[in-house]
Amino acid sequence: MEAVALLISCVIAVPIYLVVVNSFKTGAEASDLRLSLPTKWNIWNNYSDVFISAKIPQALWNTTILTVVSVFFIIIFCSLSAYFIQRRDNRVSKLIQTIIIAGLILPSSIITTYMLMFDLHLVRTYLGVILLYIAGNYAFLTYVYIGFFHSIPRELDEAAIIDGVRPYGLFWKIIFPLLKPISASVLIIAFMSVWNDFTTPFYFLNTASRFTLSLTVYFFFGQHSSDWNLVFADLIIVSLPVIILYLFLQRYIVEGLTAGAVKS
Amino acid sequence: MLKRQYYRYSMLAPGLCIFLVFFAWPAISNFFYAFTNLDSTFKYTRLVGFDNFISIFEDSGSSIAFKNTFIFTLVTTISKVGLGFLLANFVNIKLRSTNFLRSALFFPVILSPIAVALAFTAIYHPSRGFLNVLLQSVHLDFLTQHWLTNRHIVMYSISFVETWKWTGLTVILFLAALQTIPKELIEAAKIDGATSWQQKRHIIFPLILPVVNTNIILSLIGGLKVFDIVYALTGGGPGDASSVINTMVFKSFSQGRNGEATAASLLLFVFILILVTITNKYLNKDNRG
């Protein structure tokens, strides 16, 4: 058993170990693509390197405002939204559950995507961006939010309703304190969702100045192709703050995902 | 009743409008414009009717791409929901590496698609490639290939990194399942002389069937949609071989074929509509979406 173990381990992390080492290796070693360690170790070279000729930091800055401005609207968005639909039991909130389900399973229409934002000059805008990423997350997560607010009794509502509390107070004051711990699910969710993406900025924001990580990664690869020390070093840098937040967010993370997808 | 007032349609609106604005309404419209002539500055002047799916059909390029789509979302299909279910079993086990299998197991997951489509371009290349590299080590050099140009196995391989990539995910929303599962329930099953196998098909099984109809669902629908990972290993080549419907959009899109591109869409909306709809009404016992 611990030997299958071991040989699932392995094929997971191959790929991975053989990114980290050879991105420590200088170019000529680096190309053989080997596992063995680097006989010379050549790592703040190569990621130095990489974070000028890659034009890094433009990119980390215009992916980190996309992601976080997105994250953010997305949690108060769709937690006001579940809010409604979950407590509101009428015939409206019953359609929207139905359209929402729709948007679960269906994909994005990425030409009349493109045209709509071609109508409204929002082609190569942050804005357009971020509405995509809000519109394109929208149903799943107030899917996972309506399943959480379940959990929460109306009747703690109805005291603070007795209370006095304003309809806002109630939702910001009371509510939202309570969702911590799925609104920390979602916000890893749709940070790897909008920090990983690749198709949005590769129609949207498909300028150099406004590249995001996904797409210098890809561009640079087509121009070094074979200098596979500063691809890999590449690698790394996009992957990293994905994989800190995931240190520390790991648990939320699967939950969220349960509590989304089992239930649906 | 005065608890209504709490719940206002303000709270709703701000998301649901940007929804139904960016994702719903050119979902929609997509229907009109895959009957148009739409041209690369997004003008028509005229319904076609079936113009634009006939021009697909016919183009040869493009079958190849739905081909491979549908071996992609089978193959991706079988072995993420296949390889989800053995290795959910498998880390449900107490071992002492059963945690760090779990982490281990999800962690691709949470990687970016581009990046590990580019280092899996490493892995696969011909000469010095990982994979190469260990199959002439262990002597199985008839087994060596040209993993991303040659046209018969370009798909397989493909599917292999996507399955590399969204394992985890199935394993996590089994584990999930199988943890909701009373250990009673497998205890009696035992004492009445159940076989492991007797016990999985008649009890785990049944009582796990909305996930495995969910992790169905997900990998069918994530195989249809593919395009970041197929893109970055190959860009749909050599030639169109490993082309897929969201490359063949792209594709169009860039030749400013609008009305094609709008139609290959609109099929792989109605693809996606028709595969659920029966995994549902297949899996799905209480009929519910």
Second form
Amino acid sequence: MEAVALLISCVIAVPIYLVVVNSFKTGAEASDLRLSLPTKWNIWNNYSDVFISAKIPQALWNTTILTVVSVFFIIIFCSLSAYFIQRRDNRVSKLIQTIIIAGLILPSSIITTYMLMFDLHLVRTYLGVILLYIAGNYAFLTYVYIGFFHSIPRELDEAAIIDGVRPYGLFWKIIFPLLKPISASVLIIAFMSVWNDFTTPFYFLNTASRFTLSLTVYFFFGQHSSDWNLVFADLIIVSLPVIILYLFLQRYIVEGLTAGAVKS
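Now that you have shown the form predicted in complex with the partner chain, what about the form predicted on its own?
We keep it simple here and write out only the one chain, dropping partners and molecules.
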């Protein structure tokens, strides 16, 4: 089993190492796409060239705005919806649950979505793209929260209400702090989904001043398809925030996704 696990790890680790080590080489040396260390380390020149020519600062700002706002509202809306569905057993909660299941099953269509956003004057706007990200992640991540709520006993709600806590305070002061592990999981899932997305900004935010990092990779590769050292450096810059976030939150991710899977 250890050998199989090691082999599978190599399948993932070797391409990552290839990208990292070749982003440090000169253009001629990186074109060979070898796993050897650079004979001449060209780190500063590669990354500074990419930072300027790919317009990374503007793209980083655009991507950060879209990601932070989208993820914030995804966590708020999904946690509130999951709490209502899991705690209430009435027609409204069942109707919302049915709609969410439909959102998981029904496929999306770019053409109809674009026409709707165009009629609402939301094409080429941050607000339109943020609404699409919230809608696209809402169904799945609400169900992730519902699974976690099974591990929080209803007696906790009853005890808080007996102590005089109002419904608003019950969720935000008692329940929401207990959602830290699953919120960390939702944060990294939603962050990766929005940060790495290419399709939505390509169709709905296709103006040069509002390019996201994923679009810069696409257009940068078109202009520098033979400069593998620069292409790999661009990939590293785009991926670095997601990797850093994962390293900080990794201890919560497994805990959050497995909590509620086994009923006590």
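Residue numbers count along the first chain shown, from 1. Between two forms, the rigid core is defined as the largest C-alpha subset superposing within 1.5 Å. These numbers come from a predicted model, not from an experiment.
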**Q.** Core-superposed comparison between the two forms, residue 11 Cα displacement 2 Å or beyond
**A.** yes
Q. Residue 45: with the rigid core matched between the two forms, does its Cα shift 2 Å or more?
A. no
Q. Comparing between the two forms on the rigid core, is the C-alpha shift at residue 36 2 Å or larger?
A. yes
